[in-house]
Every structure is written in C-alpha cells, then in structure tokens.
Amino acid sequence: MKHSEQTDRRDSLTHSLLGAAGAGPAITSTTDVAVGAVTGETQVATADGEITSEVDVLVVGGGTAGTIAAIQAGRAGAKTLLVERHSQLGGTTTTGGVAFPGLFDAWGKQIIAGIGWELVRESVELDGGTLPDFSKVPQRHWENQVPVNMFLYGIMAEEKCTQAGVQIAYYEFPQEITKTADGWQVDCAGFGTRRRVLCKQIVDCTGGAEVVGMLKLPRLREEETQPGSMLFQTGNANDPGRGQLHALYVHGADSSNSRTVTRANMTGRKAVLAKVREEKQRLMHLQPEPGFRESYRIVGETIITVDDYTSGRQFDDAVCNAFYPVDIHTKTGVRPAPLQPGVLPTIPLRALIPKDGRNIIVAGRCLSSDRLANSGLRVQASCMAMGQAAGVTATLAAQHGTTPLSVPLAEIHKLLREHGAIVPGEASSG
C-alpha cells in the first residue's frame, strides 16, 4: 500500500469513528497489522466458517508444555497447529500469574535449559530482570525460580511460535477425534469457525489429558484434589517480573471442565472480593482464572512412582530431568518435603505415552505417574523440558511414519541436544 492510500484510509477512519462533527477523543495513531501474517493462518475460511487444516503435528493446550512442544516441532521442521482454547499461551505462567516458573537447577548446575529456557531467559533480560546464579545451591528451593513479566512473556511465546511456522488457533479446542491411515481427523469448533485438522501425531498439553480421556484411554485422577491458588495483587500496583502476587487457596478448584472451571472461578474473585471489603484495601490487580496444580493423569506405558521420583531413578528411555520438592498443597497449607542432596529425578519417554495409543504422546501434569511423585513433576520447567522431548517426538515419529514409542531415543537425544535441551546424565554446570 502506498504512503497516500495509507493516510487515505488513516483519515477516512478517524471521520468514520468521530462523525462529521469531530466529537469523542482524537485518535492519535494508527497501525496497520496483517493479521494472518500474525497468526500463520494460510487456509480460507468458506463462508459459514469451516476450516480444513493438514499439519504434521498438533499440539493441543497452549500453556507451559504445549507453547514449547509446538515452538520445537516447528523448528524441527514439523508444520505444526497449536490449539488453545484461551486466548494466550502460557498456561500456568500467564493466565494462572504462576510467574515465576522453576526448577532449572538442581545441586549447583543447570539441569533443565533448552527452549523453555530460552524463553524465560530471554523474558527476564527485555524486561531488565536478573537471572539467578545456578552455582549456587539456595537454602529454600523457590530461591531460584524466576520471576518473569508474564505480560512479556506470553506475547514472546507468540513470537517465537510464528518465527517457527506454527500456525496458532486460539478460541478453538477439539469436539471429536477420528482415526486415520495416516494419524488422526480431529473436527474442533470455536465461536464461527470449525476446523478439520488432518494430522499425523497428537501431543496432548491440555493439562488434564483431556484428548487422551476423548480418546477412552485410561486416566488416573484422585477423588481429592490439591487446591488452586487466585493471584491478586491489593494495596500497592503489581510490578511484573519483580515479585509475587498475593495467593487465596480455592479449595475443590478442579480444572475438568467448564462447569467446574467457572465454579473455581466465581469462588476464588468472591474471596478475593471478601478480603478487599475486610482490608479495606484497593484491588489493583487480578488473575483471571486461578491457577490449577492437579487433574487428570494418564496411565502411560509405565507409572513414575513417588520412590522413583525421590529415589532419583534414572530410566534407560530418560528423555528430560526433573527437580522440585515433593510438594502436595492441603487446606493447611503446604509442607514440601525437599530431595536428598545429589537426587536429581528423570522423566522416562514412556511415562508419557499412553498404554496402548498410538500416534499420540502428552506432555505436563498429565504425564503417568502417581499423585506423590506429580506433586513434583508438575511445575514448569519440568514442563517445560517434557515439552521439548514430546514436539521432538512427536515430529520424529512423523517424519518416519512411525508411532512415539518406536522412535529410536538416540535420534531423540540428538534432536534434543541440537536445540539447545539437557539430556539426563548431561547436567551443565551453569
């Protein structure tokens, strides 16, 4: 478009926005934005909103795993659609406010880098933060997880999925899911808009294996859950990046579904509320859903015990470590119980496939393990790594026409470490 079509259009506007008399507030600049140079989007849409879209991999659930399965797949050289039912990436650590995610370290090294790593590194350094040093074994383990501007972050998650060709669909999440020679039809539905995806692998991020459990696979889930935590912020502004916000447990938040989602919702804002009207207090800023820490797991190809988890068992498929307290939250609080010196845990490849799918793999919270050993493996940078193993697996698996499980984990490990990932046994030392 030329200069003057520009100030043509700029002009004709702002006359349509003020009226003929000029009234309301001046419009002081415009930008011009190419939507689908934004999103990837290069289907046409027919007239009533269907979409076709044929990809090598889908990722569905775009929050701590799924953001980094997708931006790995891409770059691998996978064509890759990312479905999130929200309408941001970064899960936990955007629209729970969980932002300060963690463990990278353990025992003075750096176990977990990569492209989460990445991420939050380059999160933390735009936005002038500091970096912990990982030489350093802290006294209390949250010392050195990183707080990050979760505004930043989120819209750099964006940007590094379209740097890597992913299409992103956000409103949009999976209604039916069909087998094929080649992989999968999944027919999902947004508000104006269905879209058939072609694919050849899934990667379940969804939290909850929720396409797992679409699919009749076996999932776990104990009649209790861990409570979710509202983040809020009263009395002075938030400032992102710097600290953390004010946390109210929302007893029986159970992430399953919408009914249940919207009833964790209403109760954690009408805490929040009481606990403005009793402080007397200015909220100054709110979360606005709570952030979940338990819901449905898979029963994979093998279950990561709580003695795996805290003895340190090193599987022989190990694709990622993790590290973090044994940490199960209760109506009184939290008490975590911290790993011997030395224990660093590992995340087998089949913990997170599920026993007998094929052509689908998970990666986060919803991985095989029991309610112990999760409460461990569930934060984001253990996320974020089985994130990474997962689009590696995933694309592998789709470039040979073969299923997760029988992907060769040398050619696993050496994807891995082409992009940046720590393999178990290959710790950094920071």
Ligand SMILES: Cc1cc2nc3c(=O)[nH]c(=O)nc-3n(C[C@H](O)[C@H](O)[C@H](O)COP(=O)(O)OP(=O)(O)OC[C@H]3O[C@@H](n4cnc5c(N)ncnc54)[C@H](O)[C@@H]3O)c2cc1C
Given for the second form:
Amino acid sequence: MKHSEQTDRRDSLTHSLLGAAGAGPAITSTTDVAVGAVTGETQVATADGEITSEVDVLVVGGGTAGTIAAIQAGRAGAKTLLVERHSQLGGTTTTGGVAFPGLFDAWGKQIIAGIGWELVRESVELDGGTLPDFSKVPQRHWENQVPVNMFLYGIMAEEKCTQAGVQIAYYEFPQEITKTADGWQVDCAGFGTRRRVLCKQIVDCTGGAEVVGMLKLPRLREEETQPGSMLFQTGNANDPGRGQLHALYVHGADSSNSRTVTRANMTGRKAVLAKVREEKQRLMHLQPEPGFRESYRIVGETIITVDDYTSGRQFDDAVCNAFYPVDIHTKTGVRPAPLQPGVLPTIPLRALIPKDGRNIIVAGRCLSSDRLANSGLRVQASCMAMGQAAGVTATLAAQHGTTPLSVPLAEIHKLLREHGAIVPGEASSG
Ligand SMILES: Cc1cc2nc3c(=O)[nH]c(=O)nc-3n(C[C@H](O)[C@H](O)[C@H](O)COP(=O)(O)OP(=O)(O)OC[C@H]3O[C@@H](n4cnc5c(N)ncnc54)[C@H](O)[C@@H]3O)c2cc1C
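Can you return the structure of this protein in the form predicted together with the ligand rather than the form predicted alone?
Every component of the complex follows; first up is the chain already shown.
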C-alpha cells in the first residue's frame, strides 16, 4: 500500500468514525503515529488497526530459534520485526513447557554459546539455579541439559528483544505474502490489527516452516510423525527451573494449523484429566498447549542425512555445531542412540535455505534434514545456534541487498564471532 493511499483511507475513516460517534469532544484523533526510538521505524495505525511496518528483517515465530534470530538481527543493526502468534516468546521452551534446553556442550567442551547461551545463563543466574560444568562429560546426555525457569526465560527474552530494538507483534501471523522488487510484502492479521510488513528478508522460525509452506516451496513430512507431549504437574506444586514437569504423549499432535492444534490441545487436556481422576491427586500445573516434536521440514539447498549427522560431517559452509543423540519417539516410547565418542555434527548454511527460495532463511526444527538426523538436530541449543546464524545471515543479506545464499561465509562467521557464537571448528573450553 502506498503512503498516499493510506493517508486517504485514514482520512475517510476518520470522517466516518467521527460521524458515527457524534464527534464528541473526547475524540480528538483517530490515528496514532509512533516512531520507534531505536529502530527509527515509522508506524501509522489507523482507527481500524491497519498498520504498515517497514523493516529490514521480519522474523516469523518467536520461539526457541526465532527469539534468538530476532535479537541477533536487532543487535547487528537490522530494523527487525518479530511476529508471534502466541502471547509470549520462547515457543516450545515456554509455551510447550520443555524448559530444559540442551545441549550446549560435547565431549568436555562448550560447542554452542552466543545469544541463546547468554539468555539461558542469565535466566538461571537470576533464578539462583546452577549451571552444568561443561568440562565434565556426563554419563547420560540429558545430565547437561540446563533447567530454566520458563517464566523468567520468556520475560528476559522479551527484555533482550526490546534492548536490541526488535519490535514484537504478539497475536499476529502472516496471511498473504507477495514478492516485491527488493524483498517481501507480508500481510499479517491479529485481532483488531491488520499489518502490512515491507521487509527485505524473512526468517521463518515457525517450527513447521509455515512461511515456506505459504510460499509453496517444497517441504518434507512423514506419514506418521512423532507424538507431541502435554506437560503438567500433579501432587506437588511446580517448582520452575528446578525439576521437570510430568508429560503425557499426545499421538498425532500436529502444529500445522488451528484445527490440528485445537485437536492436540483437547486430546492432551483430556488425557491429563483422566490422569488426575486416576491418581486422585491435585492438578498443580498445566501448559497452555502441548509441545510438538515434528511436522514439516524444508527441502533446502542441501539435506542433512543421518550419516552426515552420526559421522559428524564438517560441512564446508557450516555455521554452527549441534549435539544430541538420535532421538525418535514412537508409540512405544523412545530409545536415544548416542553419538560415538568425539563425534560433533555441524549445520550447514544450505540446510537453512529453502531450495529455490530467495530472501528467506529458516531456523529451528524445520531445517532441511532427513527424519533421523532431524531427531537429533531439533533440540533447543541447536535451534538457538541456528537462530543466531540465520539472524546474522538475514541481516547481512539485507545490508548487501543480496540473498542469504550469496552472503560470503567469512562475513557470516566474523559477525557470529563478534556476537559471541561458536563457529564450527572453534569450540571453546566453556
Ligand atoms: C515434548 C518435547 C520434549 C523435548 N525435549 C527436549 C529436550 O529435552 N531438550 C531439548 O533441547 N529439546 C527438546 N525438545 C525439542 C525442542 O524443544 C524443539 O524441537 C525446539 O524447541 C523447536 O524450536 P523451534 O524454534 O523450531 O520451534 P518453537 O520453539 O516451537 O517455536 C515456534 C514458534 O513459532 C510460532 N508460530 C508458529 N506458526 C506461526 C505463524 N504462522 N505465525 C506466527 N508465529 C508462529 C509458535 O507460536 C512458536 O512460538 C523437545 C520437544 C518436545 C515437543
């Protein structure tokens, strides 16, 4: 929408509203004009909630990966908008209640740091918790996951976004996406809000690559996906940041759309209710929706195979490390297959870039990978590291007026290092 059209529309709306309301003295203006102090972004909100946001980088999905991508883009100087359909940041880490991110270490060294680690570390410190000693190799992989207080984590993520100049739009999601000469026009909807976003780059961090799907770029999906889990607590009060919540599998849980999520919510809650009745214990805590393990993955410029993953392939265009057992949940449970001693997989930039996509990059569990590789790559520390790499790449692509695939790798690595991330081959001693 051109500015002049918008102004005309606003004027006519002003007239009709004033007419309808009888032009009472309280109504001095039906428009709000706000200039973002940090981003310099101008927003014009009309009476019917119509807004135009012009930014460099649009991050869709403020979950595990998206929060980090947005903070990174903001810190690197990009005008950044983060659109999240829920009411808080953190995604599966907060809304799903899976508040024990891993793994930031492998074989006695820290292998993922940067913004995700900063947020985890600071939220644990503020909560008076303890951090694992990464110089010790644990007997079981999960011992070095870091329990976080999901409530603090979400608020601190929001604080870091604000400090980085990232504008957050909760309760909104993209409805229509159109190519423009230098990027995208993304029409988003929220209740009482219609937002037109003009951006140079999109970072799709929706978990299931929703934006990639809207653009009709190819995605992969299994016929039968891993179950989700509904997290809750009966008996004792929930002690956030200390223990883990109880979990019940929700088979068929699918994060694809409002209908499938509604079904998963109701199935999960029904199972919890049955459990409460069976155990005759008080329900002390219940997450607002299940955690979803698996839905769509992109078909990227390369697809990480399980052989790549279990052999610790060092990709030429690796942007971050990843570490976790191969971990497929089925109807009969889960049997993690740990990686062999010394193996440290990497994630290549090309696995974050949808094949034939321009001006779009993804981060999170939807990365381009086969199912078994994905079962290890989807964990939170890896998602955070991908988020930081995607935030850096989208920012550089926006600055250079190019595509994520064309950004020189050396520039991506340099900016990642400047922002505290660990570049593959350079693991710190933690
Ligand atoms: C039950 C369970 C147990 C797990 N256990 C562990 C574990 O022990 N350790 C570990 O590290 N990992 C674990 N994982 C894996 C890990 O938590 C997830 O794979 C990871 O958090 C996914 O991150 P993400 O950023 O891809 O997606 P999410 O964190 O889910 O974020 C996606 C975000 O996008 C938003 N969104 C989606 N669609 C739209 C849209 N159209 N518009 C706007 N916003 C949108 C969502 O609301 C959400 O906030 C577990 C996962 C589950 C489900």
